[in-house]
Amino acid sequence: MKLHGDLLSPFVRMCMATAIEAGIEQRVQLVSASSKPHEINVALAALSPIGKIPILETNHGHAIYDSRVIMEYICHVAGNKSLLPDEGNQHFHVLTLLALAQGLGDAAVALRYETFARPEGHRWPEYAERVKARINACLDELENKWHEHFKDVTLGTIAVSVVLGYIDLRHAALNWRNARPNLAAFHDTFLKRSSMINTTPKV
């Protein structure tokens, strides 16, 4: 299988971390690819009309996207039932936590584009503040309502830790650890896992 993307993307990194946690990292080849908000990547567009990373190209030549679907597919291929349990309540708790982490990641990447990639004269300060508010709302939700789920290694906790790492890398000034001891303790512990160590992006 070929995973098209770059570990600087939190969505690519969470897919590779899932492959490691599922024990099939040797079967997933990371193919360097990037997508910019103002350009079409022809190679990616040939695999997916969305044209964004990550895209997983299966051994049968099929393209799978986006990261949530790729992570679930990796669990399916590995026969792993712990990262995404079958049991109804657990299954949808994990998927909801994953969706929350994905939403946080979307906002963090959007803030990066707005404050770094967009030309300075075209930036929209009010939009940036709205995105920061969304980031903080997601972080508060994780701190206050999800800490009991942090003890398990699931698609949800993988995604949360990866996105927190992205925020540390790109938005350190947000100081997200302030008043969020549960989230900070979880992240500090999860970072010691081989899935996090072996997918640390090179800046």
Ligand SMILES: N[C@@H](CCC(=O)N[C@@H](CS)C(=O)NCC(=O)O)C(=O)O
Given for the second form:
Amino acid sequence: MKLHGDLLSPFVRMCMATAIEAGIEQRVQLVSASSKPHEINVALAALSPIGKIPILETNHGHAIYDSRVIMEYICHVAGNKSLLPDEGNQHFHVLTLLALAQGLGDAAVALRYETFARPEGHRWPEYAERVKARINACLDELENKWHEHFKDVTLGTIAVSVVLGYIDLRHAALNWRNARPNLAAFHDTFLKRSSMINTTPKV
Ligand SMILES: N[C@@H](CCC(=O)N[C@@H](CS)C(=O)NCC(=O)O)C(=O)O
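Could the form predicted together with the named molecule be given as well, to go with the form predicted alone?
Once more the chain from above appears, this time first in line as the rest of the complex follows.
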């Protein structure tokens, strides 16, 4: 399988970390690709009309996206039942935590585009403030309502830790650890896993 993307993207990194947690990383080859918000990457567009990374090209030549579907596909191929348990309650808790982490990731990437990629004269401060408020609301939700799930290694906790890593890298000034001890302790512990160590992006 070929995973098109770059580990600097939190969505790509969460797929690769999932492959490591599922024990099939040797079967997933990372193919370097980048996608900018203002340019079409023709090679990626040939695989997906959305043209965002990650895209997984299966051994049968099918393109699978987006990151959530790729993570589920990796579990399926590996026969892994712990990263996304079948049992109804646990299944939907994991998927909701994954959705929360991915919503946080979308906001963090949007803030990066707004404050770094967008030319200065075209920036929209009110939008950046709205996105920051969304980031803080997601972080508070994780801190206050999800800490009992932090001991589990699931698609949800993988995604949370990867996105926190992205926020550390791109938005350190947000100081997300302030007044969020549960989340900070979770991330510091999770960062020691080989799935996180071996997917650390090179800036
Ligand atoms: N919902 C997508 C989001 C992926 C995403 O936002 N990827 C970014 C890189 S972090 C991208 O390709 N951006 C290029 C663009 O916006 O055109 C997923 O979960 O895979």
